[in-house]
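As structure tokens, one chain now follows by itself in the form predicted on its own.
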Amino acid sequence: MGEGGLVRTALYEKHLEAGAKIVDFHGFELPIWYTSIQDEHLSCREKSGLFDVSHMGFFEFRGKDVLSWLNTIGTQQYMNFANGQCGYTHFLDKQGNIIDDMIFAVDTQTRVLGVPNASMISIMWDWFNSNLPSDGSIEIKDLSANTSIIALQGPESSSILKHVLGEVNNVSRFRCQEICVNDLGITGWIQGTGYTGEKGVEIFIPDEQSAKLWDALVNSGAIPVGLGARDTLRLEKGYLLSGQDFLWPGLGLDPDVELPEGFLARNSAETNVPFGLNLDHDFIGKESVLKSLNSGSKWHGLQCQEKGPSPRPGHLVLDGPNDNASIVGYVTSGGPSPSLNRTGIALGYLDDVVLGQDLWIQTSPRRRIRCIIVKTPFV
């Protein structure tokens, strides 16, 4: 535990013999970066990164039929995934709002392992555990206090994996398994999932291996990144930001920054995220996502054409220059591109609006930028 309450990861005393520019983010210490935001974001594009997202939670589910019941509560087909895949899902209420996004990895047809973002996992477990079987058929246990999870990603991360892991802990995208035996002595799970957009892995540990595996990595070559690069990845390759792309009204919290009351209650329709949904099976919230699908407003990608301030998450779109123009929706997530030359880059819902249409964004009070509905990812 860190001054204030905070919690500190295992790998803290890392950061700071790394130079990390510590920050409170949902109540963890953790580096917003080592060096700046736009070189170490190039470094994960180009060559590597290396992240700790120890605070995101970590969760086991068993049972004999764990794959149907998780079929029930979440908006993936888990009965089309094998021993050893990964998949994106949501997780709704009954009114289809989402409550988290998840990437989940099938161990075997009975054990199934899922990643809950750092401020909802209290909040998921409750959840779960609320729709569980009344006969006892599902277990679930909570090992985010215990686990470390590193983040390696980049074009150089096989190389790096396989000299610090070996090849046979060298996963491809989306496919996952139980940590071989290697000489580091490294024990527990890797999935080649990641936040990025990059070829990569996420790796969980015991907190006791983290600082033994985050020095192999780093002398192996892997360059530390911090969450602000983590965010401006992202954000290019058009990721959903729990809590700031949509956030669960049963929180009773206001958003960031001024939206209309409710804007970021949405459910995976809404959110147009082109994985994840299956509408093969009933799930909760299901209705509202059908009647979602044509109508209303969605999720898009914004580039600006113009140079001027960066749209910034409550920032106006509107569908004309001029004082007469009328509101079409609001940016949820923006800044400058540093994969484009700090070309302003933005995500938000907007209401009747078609890919290429020219749209303004209120990037200032006296200044609107033209920009283009663009089809994610950015880069």
Given for the second form:
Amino acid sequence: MGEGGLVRTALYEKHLEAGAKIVDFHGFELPIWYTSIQDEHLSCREKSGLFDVSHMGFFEFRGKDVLSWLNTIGTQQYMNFANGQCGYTHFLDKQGNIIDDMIFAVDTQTRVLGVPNASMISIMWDWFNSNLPSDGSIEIKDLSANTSIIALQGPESSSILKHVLGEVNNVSRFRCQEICVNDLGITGWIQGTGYTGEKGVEIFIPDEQSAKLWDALVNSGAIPVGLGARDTLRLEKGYLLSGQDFLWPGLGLDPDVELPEGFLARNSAETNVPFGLNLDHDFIGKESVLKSLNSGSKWHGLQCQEKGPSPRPGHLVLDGPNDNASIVGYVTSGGPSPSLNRTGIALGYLDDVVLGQDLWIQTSPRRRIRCIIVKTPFV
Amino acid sequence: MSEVPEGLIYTKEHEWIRLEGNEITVGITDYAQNALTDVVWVELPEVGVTVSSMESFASVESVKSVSEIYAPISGEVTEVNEDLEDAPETINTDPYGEGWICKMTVVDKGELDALLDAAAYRSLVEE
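With the form predicted on its own done, generate the form predicted in complex with the partner chain in the same format.
Next comes the full complex, and the chain you just saw is listed first.
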């Protein structure tokens, strides 16, 4: 535990040694950057990035029918998942609003691991428990407290991983396994997932092993990257950020920025995210998703066509540059893209628009920047 | 350790002021540029605009955040550093030189007395 009730991860000292700028991130003391967001972002795209994401949760689900149960509560079709396969899913409430998005890893047909977002751990714990089958056939364990999560991402991640944990642990994209015996003596779970859009893995290990693994990865060339670049990396790939691009109304929280009432209460169809939604099975909230499939506001990518202040969450999106222009939506995520020479990029829910259309973002009280709707990912 | 040159006037909001005759040049300090890291955009004030002390009149944007720049004193903006529009990173590389933001006339020199000298600013950022 750090100052003011903040939680320090097992890697806190490692971050300080590396010169990290530490911030309060959902109650955790975590590095926002070590050198600069720009440099770390490009390191991850071009070489490697090493992230401490121990603030995220880690749940274990066991039971004979665990996959068919998951199928009834989530948007992903888990029924046909083989052992050692991962998948992305949304969990919706009965009205269709996304509660959280998560990656699930199928270890065996009776054991599944899931990673809730940091700020949603207790909410998802309660929600899963309230939706368990009444016969007690499925058990959940919260492994978050003593688990460190290290993400190794980027084009060089595979060679670094092979060097540190051996070829046997070099899992490919969306594959997963128990960590196999290795020279370092690291034990736990590894999966070919991440939040950067690059090749890479997320490694789940006991806290007491995390410093050893972190050092070994750094000594083999992995470059520490803070949460600032983690956000710009996911922005460029058009990935949703829980709490910012959708916010479950059941939390009773206001968004961090000013938006119309209920603006972030969204279903999976509205997010337009091209994976994780399978309509061939029934799941909680499906009716609302079906209604939104072909109409209504959708989450789109916007790329700025002129220099100026960058689009940021809460900025208005309009259909023209003049005073009589109409509002078509709002930005939920945005900023300068490090990979695109700092061109402004944004994601936002927009009404009745088409790819390639010109729009304008009010990026400051004095400036309206022309942008076009593009298909994500941006890079 | 941040650079805090002697002979400049400083604000608690991490701006520096160079007084020459009845005109000041304004920029952000080495400490501020270091805390922001990569500056990606500077929104300059308009030449000719009259501002009051502590009024937000410009902004400096880094990859992750936007920071307002407040007029350190009341006066009229007489010149802005348009080079920053093409090379905002100059604020990182030369905050006290080529990275200046704007020039202003001084209406009331007394307002400058309320600000910090180098020693006072140095102790502020070293706290």
